[in-house]
Every structure is written in structure tokens, then in C-alpha cells.
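As C-alpha cells, one chain now follows by itself in the form predicted on its own.
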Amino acid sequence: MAIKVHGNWFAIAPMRVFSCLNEKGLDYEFVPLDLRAESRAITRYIAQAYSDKGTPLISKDPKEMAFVFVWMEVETQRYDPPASKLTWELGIKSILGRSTDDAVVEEQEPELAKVLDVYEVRLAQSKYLGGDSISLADLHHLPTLCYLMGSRVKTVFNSRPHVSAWCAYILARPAFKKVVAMRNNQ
């Protein structure tokens, strides 16, 4: 039985559940709605149900493990508030059909090059956030980098030579690229 996922196409919260459950190489069925849910949750419980299936996006070892679990508060708390509000801005409101608040694009882009100065650390010592091999903590990245490295903000992930290899090296997983095809054919 395939797993159902309910949400938006262009919505940043299933993309994230769609990469994981590629990522695992699991079935699954999209049921499209006008909701926002908790993606997060699903990809940890994804990634925990299925830990024997696709690609590891945990750790067994609890060391491990806590760097993890580390840049996914960084994502949540740091990451994630100015790039979801570039995002809308520079990606969903063209979308939609909508103009760009430039205002809050000035306010918002600073914020996102503090947290990438902050990865760009990170990144010069390990290939991914979360250690040595892709974890939920780059994943949770993926929907929102595939808006913003189509707008004119990629230049703030370019200036920074390892987090723009990391962006590029993890947006072209093909777990990641069948989540985009699939959004695409919508």
C-alpha cells in the first residue's frame, strides 16, 4: 500500500516529504490540498520507520545523530524564517500571479547571508551539514534552495564557494530532481 501525502504541488512543506520518501525509494500517492502541515515530522518519522530502505537520513550512532539533529534547529530556527519569506517573495508570488515586496526581500536577504556566513563554516569542514553523508538536516534545505537558486538571491548561496557546492551537489539529487518533474507536470 502506497504512503499517502496530502498537500500543495508548489507548497515548500511536501516537497520536503517527496524528497525523503524518494530518498528511501518508497511508493506513494499525492492527494492534493490547501494545506499546510508539519513536513518535518513526516521526513523524521519517514527516515525512522524506514531506516532499513534507500538512502540513511539518520544515524544510528547518537554522536552522529546530535550533529543532525543540531542543523535541523539551525534550518528551523535560523534558516528557514528568511528563506521561506524569499521564497514566497521571489518564487510562489510569480507563481500566483503576484508582485515581489521588494521591502521585504532587502529586509530578508541579510538575514539569509548570516545564517549562509554561519554554513559556509560548516560546510569548508564537512560535505554535508549533518557530517559526512546526507542527513535530513540537507533535505529539509531542498524546496526552499530550489526557489531561491532560480531568483536573483542565488548570488548570496554563489558568493560563498561551499555552500554553493553543497547547493549545487544536493539539488541535483535525483531523489530531489523527481520531486521537481513531478511538480512540473502539475
Second form
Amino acid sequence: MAIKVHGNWFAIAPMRVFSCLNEKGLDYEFVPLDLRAESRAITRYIAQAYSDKGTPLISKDPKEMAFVFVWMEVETQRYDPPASKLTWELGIKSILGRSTDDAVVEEQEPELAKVLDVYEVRLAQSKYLGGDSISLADLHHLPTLCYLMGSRVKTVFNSRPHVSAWCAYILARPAFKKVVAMRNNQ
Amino acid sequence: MAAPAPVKVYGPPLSTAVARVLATLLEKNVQFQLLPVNMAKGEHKKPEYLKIQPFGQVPAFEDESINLFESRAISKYVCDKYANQGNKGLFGTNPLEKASIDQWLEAEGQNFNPPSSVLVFQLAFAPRMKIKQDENMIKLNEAKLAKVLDVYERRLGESRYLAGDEFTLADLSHLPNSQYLVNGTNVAELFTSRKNVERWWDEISSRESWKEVVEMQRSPSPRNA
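Mind sharing the form predicted in complex with its partner chain? What's above is the form predicted on its own.
Let's see the whole complex now, leading with the same chain.
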């Protein structure tokens, strides 16, 4: 059964889907397009439908999965608003040859910091956000994280020791490195 | 004497996020205790509360000593843990059903919720709290919500509910914000002027579980299920 991913190389959403497919060791074909579909629903489907292939990204135990659900929501509702605005200003705009709006950065950086204070407490209790194993809750952060760690706001992450360690673990995953290499080769 | 229900929900039923969790628990026939949080006195920002909800918001939730937050996550957990009781198809019974429900849950969380929650605040809460309404914010978010409801109108012409032909968590997640907007604000018209959206709203809001949540929102003191 052929898996095809439609999307735009630099967009955050397809990167999320690729990292999940790579973790599962699944073959797929990339079809360049504007991705409108909801990438987080797609990754959850892949994680469930291929639950016995590659890296487990969800849990069948409701108590364990509960924490994965919580931190997936936190990523969507709390982390993503400032992170995606900062990624746009500091990451994507420069690729497109447009200048950064410093006012937006000044406004969003403290918002991101507040969220990461909560992450710092959580990551002192467990290695990953959903518990002691990696899950979708962690992977969903990768696309924006990858841009932000190459920008001036990396200090917001690096100044929090547990957050900093967690960033290092997840950015180093071979499945994600492959995604970055694919993007860089376009 | 019966032991108190292990499931605890903290927060006022008037909160849209609390209402979302209550609706799910009622659909799944899960017994629960509803515990008040005195937000007027800043209880939600105190250290004891922050231990169970680190962002200082409602709801907080506890089941058999695990503490959860984020209403959509809590609802999914309830559906998983209590899969064999109440409405069994609420969160789907196979990966494809779950994916379709997830997709519309994402649409609710990321497309419907932002403009509708601004409008709920501006039109339903701000007047009660004697806060001046922001006309520009209202206009802007009305226009955004209209575009979202255009997508829903098309979708609901293809299927009875958002994720398919059965009521699911995806529909339920829209109930709290829509309840405020359709009852007593002039943006009700955004829903009632769209034939399929109106049909869908009438069906989902007449569910017994939702009527019970609305009753809880109207009664002044917290009740235990």
C-alpha cells in the first residue's frame, strides 16, 4: 500500500508527518503541494494504524496515553501559538527573503518563556513529555523547534536545563535528522 | 455508605472547557464529583491548584490519582478508559474512525475555537463582567467564524455529523462555545442562516447529555453526578 505525503518542503506540517513515518520505518512518496490537511490528525492515524511497526509513538494503556493526550494539547494550544509566530518571523521569513518584525519577536518571546517554564517542571519529572518514552507529544514540537534552535530565541530553550536536554534528545533522533536532510536537499 | 466517585472535575460549569469535559463524562455514563474553584478569589492561581493545573486555568481533573488537564485531552482519556460504557462510538472504534474524528477535533481546536471563543468572551462574558466590548475584535472574529462555518456547511451536506453519520467527540467539542453564541447573541444568525449547520446544531444540542450540562450551568451550586 503506497503512502503519499502532499506538502510544501519548508512548511512545518509535512515535517511533522515525515518524522512520524520515519520513526515507523515506513516507505512513502512525497508529492509537493500546499498542505491543508491537519498534520496532527495524520500523525495520530499513522501511530495507531502502524502501532506495531518501528518506534511506538502512542500507548494502548489509557493511563499512559492520557499524558500523551495532555501534552499533545499543550503543544497545540499553548506552545504552538508563540512558537509558530516566532518560527515565521525568525525562520521562514528569512528563507523567503523577507525581514523580521522585531515587535512580534519581543511580544512572543516572553509568551514562549512562560510556556517553557511549565515544560521545565514537567521534564524534571519525566524524560519525555508523555512519560519515560518518546511519543507524538514530543515529535509534534520538532518542526518549529528545529527552526527556533537555529535562531536567537534558542536561549529561551537552553537556559532551562531539562528543556534543553529534552530538545537535544528529540532533535538528535535519526528519524528527524532524515527529515532535515530531505528538506536541505530540495 | 457509597464511596464518592473517583473521578473529580474542578471548575465552574459555566466555563466552556469545563462544560466540554462534563458533556463527555455524561455521554459515557461516568460518575463524577464536580468541585468548585473560587476563581473570584484567585484560587486557580494558588500553588496547590497549580500542582494539578500548571497553567492556572479550569478544568483540572483527577481519576484514580492521576491528574490531567486540557479539556480535549481529558475527554479523549475518558473515552479510552471507559470505552465499554455509555456512548461506545464517541471516539471511534477503529483507526480510520478515530482519524476522521481527530481531524474534526483539530478543526474545532484550531479553526473554530479561536474566533468563537473571542466572540463568547466579547458577547457573553464581557457585558456580565462590565468590560467594554471591542467592536473591531467582534467584527474580525465574526468574519473568521463565518468562513469556518462555510466549510462546515459543505461538510454537513455530505454527512449527518462532522466525522460521519454518528455523533462523536468532534461534534461534542463544539457544543460549549456554540451554546453561548446561538442563545442570546446576534451571531446566532451565522449558525441559523446555514441550513446544514442549523440542522446539525439542533441535533447535537438536543442530546440529553448536553441538556444536563446546560442545566448545571443554570443552577447556582455544584452538584455531584
